[in-house]
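The chain below stands alone and is given as structure tokens, in the form predicted alone.
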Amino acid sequence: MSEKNIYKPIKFHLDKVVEETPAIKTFFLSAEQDFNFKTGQFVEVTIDGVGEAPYTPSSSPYVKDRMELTVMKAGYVTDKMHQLKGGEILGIRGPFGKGYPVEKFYNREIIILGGGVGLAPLRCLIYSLLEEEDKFRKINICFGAKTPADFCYKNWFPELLRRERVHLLRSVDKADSNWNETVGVVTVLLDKLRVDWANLIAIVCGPPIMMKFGTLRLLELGCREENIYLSMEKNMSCGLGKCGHCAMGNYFVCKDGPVFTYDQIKNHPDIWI
């Protein structure tokens, strides 16, 4: 059997597009053949005549014939993505990178700290954890957004609240008259938790500034550096470690990550830029 061609995209049909916020949309894709990926890995999406860009799936890796991508409009390719209406054919290369080592999280309490479009890869992770929910002591989910309207996956939250081992907390920087949850940056949610900080697993994903201060707060509270997992999706381009755009010290984010523990990268300069 011939080896997989890592340069050749697989065709996916764009079934529909859902607006999550004014700047973020989720793209629902169906594959011509089963497509396997692990939570935390990413794919390269090709739009004919436009180019390609890396995105982390926001859907469950247990679903092989469909995939969801949640994309923030932030550049040339993402702008073209946001113009799609459904019915188009997209190319998908991958998956690439190393994802979350979920088996290392068994029998541990977990904190997931996320904000903005960082909820996309975290959603994929949460789907994976819920498939084996009884293998984790507790799954604490702390999500933040600028306003209530800026939350992705609004219809998903009631489902999470029904889960026995899930503890969901949310915060916003600026509330409206209907908001009755926490107001403040997402790190304030950590102060509401009663956990064994030295022995839990923490996962952080979001804008760089949020990841920086989220990590610093976790360290202050007693989290171990090797137990803090960061999704460092920065400057990735080719997905193969060839172009060098995502070099971070001795690592290529696309090949050696995008998931790293804090102790792996803490001494590299400018990791939050």
Second form
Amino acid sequence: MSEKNIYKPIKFHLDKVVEETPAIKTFFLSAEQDFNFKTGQFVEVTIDGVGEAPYTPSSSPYVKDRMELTVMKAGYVTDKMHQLKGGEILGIRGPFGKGYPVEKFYNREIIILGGGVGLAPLRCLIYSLLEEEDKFRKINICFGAKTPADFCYKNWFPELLRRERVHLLRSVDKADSNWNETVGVVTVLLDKLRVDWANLIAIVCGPPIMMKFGTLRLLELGCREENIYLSMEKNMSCGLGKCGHCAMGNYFVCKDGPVFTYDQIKNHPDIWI
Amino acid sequence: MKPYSIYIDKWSQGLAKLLQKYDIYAPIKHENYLDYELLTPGSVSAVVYNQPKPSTPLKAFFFPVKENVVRETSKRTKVVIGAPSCDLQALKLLDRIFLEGEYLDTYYQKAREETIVIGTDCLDIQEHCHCTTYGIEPYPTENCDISLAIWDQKVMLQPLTAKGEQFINELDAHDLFHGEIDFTDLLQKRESVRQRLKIHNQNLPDNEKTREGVIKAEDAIWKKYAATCVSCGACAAICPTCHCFLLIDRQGFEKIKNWDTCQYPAFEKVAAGEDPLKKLYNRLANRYFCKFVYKPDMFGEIACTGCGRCIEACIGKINKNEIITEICQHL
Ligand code: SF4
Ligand code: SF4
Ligand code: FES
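Taking the form predicted alone as the starting point, write out the structure of the form predicted together with the partner chain.
Below is the entire complex, every chain and molecule, led by the chain shown above.
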């Protein structure tokens, strides 16, 4: 067969595994050939003979020979992922999906609202935005976690704080004695921002419940439906618009998403489940 | 392309010879069913022509129940004789899904390219046939290499592609006639089949009206009909347009592309536990939304070609056309 086989994974080496939180680990992969993807696109990761699952890389798309995946333990394949120690070979198919249309965000103020393992695709996005930081007015980052220990990428935050156009706010549902930032659900951070709601771009990623209340609050504050970008989590198998698993009304989330604006999907009944 | 005709016994002899070169599948009748079988020299004369319809949907030749889609496969060219029009129309949607867009399914493509499809007129109708309700003619119009019909002991062969014409010439029969053929008889038969289908299904709403009915249907209707559904997935397996599958992993980074369906529990369940199709009646409704709303919107093609197989296959006795009639009755 001369054409590329869309079902055949290419091999990546798992260099190391870092524990972010008790339930979340980051997997550092390297490839023999450069691997190109756009921010917000995802890859299908195969553990040989075990199964395959979709993840959005958490590393920068500007780095071509390595890739990081941050994975929460949530099911059969992710449990097996968490048992890996480094040194194994993983299969990768992709990149798939449309990702974030970064060019559309130029000259705008941006709000990035994330919770839990939703920080993974957002980290990839933030890396991309920071490559051309001066193209955006301001990048407001609102991150939430259950407790301070539940934040991924703890070493990354000091780096973000040094960035001129970044405004980082964090909240936890339950503080510990060292916490001196906000306590409460992540949406309360939105109330602390002084921004032009009608003209900004909002990007939301996190557990379904957080996406729902985050979006509703953004709308209340005056954000436009077409300016709210959501990344949808769906059951996926093929990742490329053939197998039907990720169907959501008139969309295949894998091919038409996984990033959608709220106005694209608001009429579908089950977007939050 | 000009048609060909050949006496049926010579046609059978020609096919028997071609078995050396091709794997030829054609409908053979058994007590309760008609289905494609791989022909042998002994079974060529038992082939049943122009009858609706093989139990197996045509898709199975291009999208097998289970297929290793990492390993290279080399198979002999297949010839499929006896594909009914409903199944040929279904290929429109499958081709769009598997061949179009950014990603080409090379396994499906190879099977499509390497199979010679011989479609046939349905010169009879079955209880649940309703192709004409959705604007489909009960005879082959496209998506096949040859259109075949039999009358007066003669096999009429209308090639539709160069591949089809080549196959006819490979029959290598002396009395193969090539030229103008008077089709008046066949056209009359076609018209009478079409009329029978129309009368048989006169109260069945067309696809546009069905679409409206599906969108407006109350949950109560889906719940009522879902009461006897056991989520066996037979309706989807036997449907010529259902394309859903699951990739199953095998050692050596191999993948098995295996038929799957939205009718099975957990088809859309995500790792964290959410499942938009958790409830049985949502799964049943999804089947109708997929066929009459989503697929027409996404691909501009209908996803039910009126073959009636899902009605025959359902062990819960759920009749698609009864549901459709009920959801459309007050429109
Ligand atoms: S939905 Fe039923 S009648 Fe329609 S094409 Fe599929 S199996 Fe045939
Ligand atoms: S009805 Fe279900 S199984 Fe068939 S194509 Fe649609 S989603 Fe897939
Ligand atoms: S994951 Fe297969 S169609 Fe989207």
